[in-house]
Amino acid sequence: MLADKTILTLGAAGGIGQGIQRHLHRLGARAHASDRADLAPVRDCAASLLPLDLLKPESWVAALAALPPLDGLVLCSGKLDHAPLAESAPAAFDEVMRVNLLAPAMLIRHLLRSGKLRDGASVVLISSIASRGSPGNAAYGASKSGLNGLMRTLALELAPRRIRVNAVSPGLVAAGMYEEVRKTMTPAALEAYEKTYPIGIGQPADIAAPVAFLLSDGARWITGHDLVADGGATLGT
């Protein structure tokens, strides 16, 4: 399915960062990893391991430079604050902007500028149903947001190049931050809202089999698309 295709996962030690390293290596991909946490969880599984921070842009010239032109770029870094906008302080609220939506949109900027996309490349950003509304989630839902309408517009600007830029939208996922969500939840009230999935929350390789797809040659014609991968618990709404 990615036999031979040249991929860079960033955000590939978190939790779902590092299923979907895992998956897009067993497909045949020479899957790349960054992030700026340790790496060591997926060596095994990685055409090479590239720490960067995406806080320090001045570092990422070298960071990078070693980096073949990829085929496919997963963006999936990401940081909660968990407070409505009347309790959030400025700082957290900012920080989380510049970690989900700023360094991102420059990362993408820089990679254009220095040539390591190619034509034909497929780009997936990792957004979340909390852009649609999510009541204590204002920085984040915001910063997701934004990332969607980075997405589309992405998806308008690179079209010439025939350079394809999706999102895929989780709901809850047993990992990465599942447990910082747990922390701001009582066990009834954790209980309760798992139930609002109708068909369960998920798990890493729910998100990493839609993104391996929309990486993937099958999906040639979609672009500028917000997959939502949430178990059902946005229908309705």
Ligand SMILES: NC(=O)c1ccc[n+]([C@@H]2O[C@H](COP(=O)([O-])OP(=O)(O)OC[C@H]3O[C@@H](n4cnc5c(N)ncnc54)[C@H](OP(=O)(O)O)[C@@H]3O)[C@@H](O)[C@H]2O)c1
The other form holds:
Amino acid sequence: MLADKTILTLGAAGGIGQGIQRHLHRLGARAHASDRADLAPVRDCAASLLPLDLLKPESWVAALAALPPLDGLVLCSGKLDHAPLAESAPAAFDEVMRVNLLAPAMLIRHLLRSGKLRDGASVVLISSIASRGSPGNAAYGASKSGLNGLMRTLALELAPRRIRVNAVSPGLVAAGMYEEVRKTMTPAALEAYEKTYPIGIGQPADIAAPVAFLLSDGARWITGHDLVADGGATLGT
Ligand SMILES: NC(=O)c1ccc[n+]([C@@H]2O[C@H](COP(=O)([O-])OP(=O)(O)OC[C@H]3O[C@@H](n4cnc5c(N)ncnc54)[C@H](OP(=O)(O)O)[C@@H]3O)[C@@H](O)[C@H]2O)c1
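Follow the form predicted alone with the form predicted together with the named molecule, if you could.
In what comes next, the whole complex appears, and the chain from above leads the way.
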């Protein structure tokens, strides 16, 4: 499905990111993996490993220069500050906005300006259903909402080059940030929360499959779309 495609995944060592990285590799992509976290867990399924901190843009240039031109880019890095706005520290709010919105925008800008995105490439941004409003996650919800706006704008800006830009918005997935959310909830509250998912909470594979579809030629007429993968959690809201 993705044979001969060169794809870079950021956040590839994270909970959902590892699922995406393994799936893209299985589908035949030359799948390059980047993260700030230890990349050893995806060494066996990566064409190359690029350690990269989104908060240190000065270090990107050298790291990304080694890459071949890309057919696909997946931005799966992310930061959660579990706090309502009134309790949100300005520095924490700022960091979430920089990791989840500013850095992805500037990284794509850098790839465009350095000729690293091929005509016809596909960009997939991992957003969240929190973009619709998520009490207790003020910065996170705002950053993901901004990411969706960026996605739609970029889809229009890059259409002349047939570069497609889409988002996948997961609901609760049993990986990575889910562990952080769990820590803040009582078992009873968690059980009640999970019951709001009509077909249960998700697994990384449930995000990897739609990401792979959007990267594939089968999605060549789909751009500017936010693909919600949430087991029906937002139905009726
Ligand atoms: N899990 C869910 O329920 C859920 C639901 C909706 C959306 N999402 C989205 O899915 C994506 C993956 O989330 P996840 O649950 O898999 O969480 P995760 O395991 O924490 O993955 C996020 C990755 O981003 C990396 N990262 C954070 N700050 C960075 C920085 N400054 N530079 C480079 N990398 C950085 C993390 O590295 P460190 O470990 O070093 O911080 C981590 O490897 C995120 O965009 C998240 O918003 C997750």
